[in-house]
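Here's a solo chain for you in structure tokens, the form predicted alone.
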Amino acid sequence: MEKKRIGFDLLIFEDTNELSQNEQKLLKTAEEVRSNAYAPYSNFKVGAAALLENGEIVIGSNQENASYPAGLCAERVAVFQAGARFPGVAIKALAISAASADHVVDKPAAPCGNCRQSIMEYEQKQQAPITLLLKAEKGPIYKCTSMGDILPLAFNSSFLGDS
């Protein structure tokens, strides 16, 4: 038997002023687009902003549905829109901002499992990491240098016979 520990370094910032100007702009965009979320069931609004290699910023917000599985998270809206509008252009960073109408969210919310898998697929396709910036209404900002860090044993096309 072999035992192996898998982990990663998470950067935690107390204030957005500690981030680069581009990171601050991306987080601000994610916070602004959060107001476009359609979340009448959960009252949990999420905004996402993807910075592309060509300098474009593509946005997304969560879109719920009374048939819960039919909704879509902000992260996937942004990532899928980036792939559709700018095929072949790498995603450099993804900022995610979460808030609730029912309570104060004081710590960053990481992407759900479906979003992690989708973002990981884009990382693998572009063969370059996607930096994640996570922020709530208040509290710290988390920065992760790659989705692969928080999803280290990701399912990918190699399991399907495509390498």
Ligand code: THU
Contents of the next structure:
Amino acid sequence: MEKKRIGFDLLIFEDTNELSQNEQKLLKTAEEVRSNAYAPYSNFKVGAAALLENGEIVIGSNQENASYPAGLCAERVAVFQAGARFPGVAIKALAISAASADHVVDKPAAPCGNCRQSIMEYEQKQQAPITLLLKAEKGPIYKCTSMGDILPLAFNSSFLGDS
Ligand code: THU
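Now that you have shown the form predicted alone, what about the form predicted together with the named molecule?
Starting with the chain above, the whole complex follows.
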């Protein structure tokens, strides 16, 4: 039997001014577009901003539906939009900002399982990591240098026999 520990380095910043100018701008964009969320059911608004290798920033916010599962998270709105508008252009970083109308969110919300899987597909396709920057209304900023870090043992197309 072999036992293997899988871990990653989570970078924790106490203040946005510890981030690079580009990272600050991306996070600010995610915070701004959070207000575009359509979240009448959860009152939990999320904004996302993806920085592409061509310098474009593509945004997203969560869009809910009376048929709950039909809604989509902010991260996938942003990343799918990036894929639709700029096919073949790599995503370098994704900033995510979350806040609730009902209570103070004081720690970063990491992407849900479906978003991790979806974003992982892009990371695999572009063969380059996507940095994640996560922040709530209050509290620290989390930085992960790759989606793969938070989705170890990911399922991907190699299991389907096409690579
Ligand atoms: N949500 C996101 O947009 N991103 C996340 O990372 C977690 C959850 C949305 C989905 C739903 O509209 C609301 O937040 C509550 O789950």
